[in-house]
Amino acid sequence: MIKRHRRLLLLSRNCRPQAKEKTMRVAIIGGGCAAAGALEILGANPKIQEIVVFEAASHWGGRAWTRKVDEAYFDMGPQFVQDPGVTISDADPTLKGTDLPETANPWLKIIKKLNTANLSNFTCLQIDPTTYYRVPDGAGGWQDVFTTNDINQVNNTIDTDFQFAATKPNLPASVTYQSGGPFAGTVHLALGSNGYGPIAESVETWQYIAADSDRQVAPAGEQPNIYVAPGIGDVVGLYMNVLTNPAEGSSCAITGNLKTKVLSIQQGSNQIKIDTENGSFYGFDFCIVTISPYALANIAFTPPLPAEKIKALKYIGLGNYKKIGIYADNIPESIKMNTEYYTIDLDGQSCWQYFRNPHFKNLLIGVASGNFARTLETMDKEQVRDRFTAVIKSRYGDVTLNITDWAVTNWANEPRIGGAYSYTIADGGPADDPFPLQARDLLQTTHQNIFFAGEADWTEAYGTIHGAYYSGQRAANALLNRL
């Protein structure tokens, strides 16, 4: 009898309705690389019932944006896969037959996935370009050289002083050469010389280039960058389209809202409310914010962000990086493929970098940075185009380019972003002040049920598409650990 009652008790327990596991609604602010990393994790987790993505622009990708320029494609933002983590074969440009190691850049894995699923036909070229400086030849013309004594002297000085600066947690705003010589006491130049002209004139750009120099150029044992056609922006945009349109039967409903600028995020006792220009959205359990520091600072939070996070936002700036893409069928043949050139601007002080797009030989790309880029940002697009083409004309036998299409970036004046890449602002404070270099870590700290991600938050590789992607995955995993 006792055994019978025990069996009935066990049976009754097993027949009781089981409490349903609470499922969650998540909002993601921003639709770029970090959002893709977060979506990939959360969309595959059965505990997440619904995800709503808010993007202010009319397209996915954030600063990864590809535009058609005549018969070519021009990346307005990042133009190659940096730190690829693999050497690819020219015989398999789509990567369909390439075994990518675990250490490979995640965007290469995404390209392979999209191509293998026949959703795209992206092609990859791995290039380690030759660099030349276009300088006067002493006879009224111009010549290409690998370097000059002045440029070598500046580079050596920068290397020495970077080692000195690397021992300090803060870099004063008035950065001066520590090693003496003809440049003692002058502000750092990223590349260039007082005899040739600076490549980048500002401390901002010096920090960015010097701090990332080991990633900008492939050292021995590492792999060169990989250029993707049509473009990096198309890769990110397509992948976001795939992620926001899950397969039928998916356990998670995902909704993408383009042209929806977020104005405020309010956390109540048990839910989050998102106010946008298009109306309000209620009932979210968590939120991941993936937008730029500039855009983040323009969102109203309730309760307010902690004082330390607000202070950190003041130490992370968005730099100036101006790009122009010109399509012409008569680009001088002496501008070789897979080669990067630098030459001084007509003002005698500023400098342009320029090269042919590796996939589209008739697309000439010009790049300016630092103070020069800041100056160009104040000009209209036609003025920038005319200034760059005048430089090319004067350097290559008075050639007039047959321009059929062109595009110019203007990230600093883009209200939803505010700049091209993140950099740590030097405030002129004590060299031993640790706060400036702690700012990126503080940006990623949670605010109750709000998480943060983006290229500025990934300290191992900020300013990169894979850094942004990894930061989104980190935020998503941190969110899941709360469940």
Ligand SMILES: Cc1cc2nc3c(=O)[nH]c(=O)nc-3n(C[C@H](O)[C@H](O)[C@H](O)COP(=O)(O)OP(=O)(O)OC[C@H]3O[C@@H](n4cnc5c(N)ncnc54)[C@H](O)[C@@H]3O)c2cc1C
Second form
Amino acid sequence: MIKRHRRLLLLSRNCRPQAKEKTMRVAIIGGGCAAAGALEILGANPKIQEIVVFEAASHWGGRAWTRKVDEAYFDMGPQFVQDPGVTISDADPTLKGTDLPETANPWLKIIKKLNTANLSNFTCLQIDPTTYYRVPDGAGGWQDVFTTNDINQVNNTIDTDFQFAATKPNLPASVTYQSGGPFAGTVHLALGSNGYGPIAESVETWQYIAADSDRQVAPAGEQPNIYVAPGIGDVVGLYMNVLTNPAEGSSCAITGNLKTKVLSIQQGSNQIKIDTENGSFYGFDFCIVTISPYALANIAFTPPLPAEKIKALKYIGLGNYKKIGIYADNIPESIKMNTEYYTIDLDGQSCWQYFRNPHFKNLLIGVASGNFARTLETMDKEQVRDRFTAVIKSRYGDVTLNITDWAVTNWANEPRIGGAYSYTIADGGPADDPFPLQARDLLQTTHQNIFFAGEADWTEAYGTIHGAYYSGQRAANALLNRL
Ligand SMILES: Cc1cc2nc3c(=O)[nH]c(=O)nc-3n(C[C@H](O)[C@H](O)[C@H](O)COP(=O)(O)OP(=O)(O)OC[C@H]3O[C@@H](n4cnc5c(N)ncnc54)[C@H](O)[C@@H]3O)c2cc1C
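Alongside the form predicted alone that was just displayed, please also present the structure of the form predicted together with this ligand.
Below, the chain from earlier opens the complete complex, with every other chain and molecule after it.
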């Protein structure tokens, strides 16, 4: 396998294949979910003869990345398939015998395809968790309080405010919610005015709880999220491996280059040159760039990106969503499977969410978002672990977890990503300025022979693995329409 890679790499770098008809060559920058969507379409199209994928990291999958933590697997990035579009049976966790409708989440179709080809044995659990606050019981102890009513009130307030924000797109709208819930007191809901739905990043605790539980608990008429074992990162990584190693006799030569960071992209009169940390690659007809807005700003384009696209980049930030995975054999029994818990941090203001991984009961996952996560991203990972375990200790009878392994994410400080996932920034300018709403569309507009994709560009479901995948497919189809 390695030898084959090397041969294709040399082919790409030194000599374009000589053919009577024009050989169509495409470069794809980035190797995550969006790249998978693009590669799947282009690699199967006879009009494309060669594709080279450039990925800065040493693994495929991008933000979809699964790590082993003791005997469990921990998704450092996406942890469940949202908007599955299907109800799956516990009796068929590998989906091999399940008919998936056309509208099913594309990653479920990919899981089914990989499992059916016996390349993997991914298992899916569909879970509609109950959510609780862990709050003082008034007698020196702690109790779990069912949350739905409070969450609904916050969500209704958010919905009302977003109706207003949609008419004033650039107004950093905010409302005050008089909490009657377990965290009684007046809390402030700061809303990003993106008009596309609540954002969980960079905002206040209550909004995080509301938005996050909204994501995790299936509303009436929709199906619950699906947790995948070993992990979603393994699914995306394996799929990229399969796509970059097409079967013998395939009409398209595909080379996957890991650890190859792209520095600049230059469009000449009719060809594209790509400079990487490992040297230059010549002779591409088209390029699809699938990296995050943060990483995009670090690539030099010749000719430069249009002013509107550069302006749009300033309106799409990457928010903070921090995860910690702790493996211990003495997680308190009262932290039940398939149940989500929220509790206030020891600072009395910030909020932790925590739950057992549905596939690995000894893996306790802690999650923080918004400004709290942003603060945690500035701390050492040991400090974050100690802060989270101190909260668990104080809430569950002074328990000291027997930690045998653990991992903490820090996406904000990962230079090839720059944060967890995108949100729209209101700039405080005129309230009726529609530009912030258009920014995502502007990010994906074509720049001569360069196409763009990535979760931030898929307005309908940004910040998701399926949104990223669809954006890659859209870019690939737009490219094919040019031929
Ligand atoms: C903590 C967390 C939890 C999440 N939870 C969920 C969830 O439960 N469900 C869900 O649907 N989504 C979730 N998401 C969002 C989801 O992970 C993303 O929307 C999706 O993975 C983005 O895919 P992408 O291909 O657009 O970008 P990326 O995954 O960022 O892929 C882009 C790739 O480009 C590479 N790259 C960057 N710069 C360069 C360069 N100069 N040269 C070469 N390569 C470069 C990067 O290394 C990266 O691999 C979560 C994300 C995070 C971080």
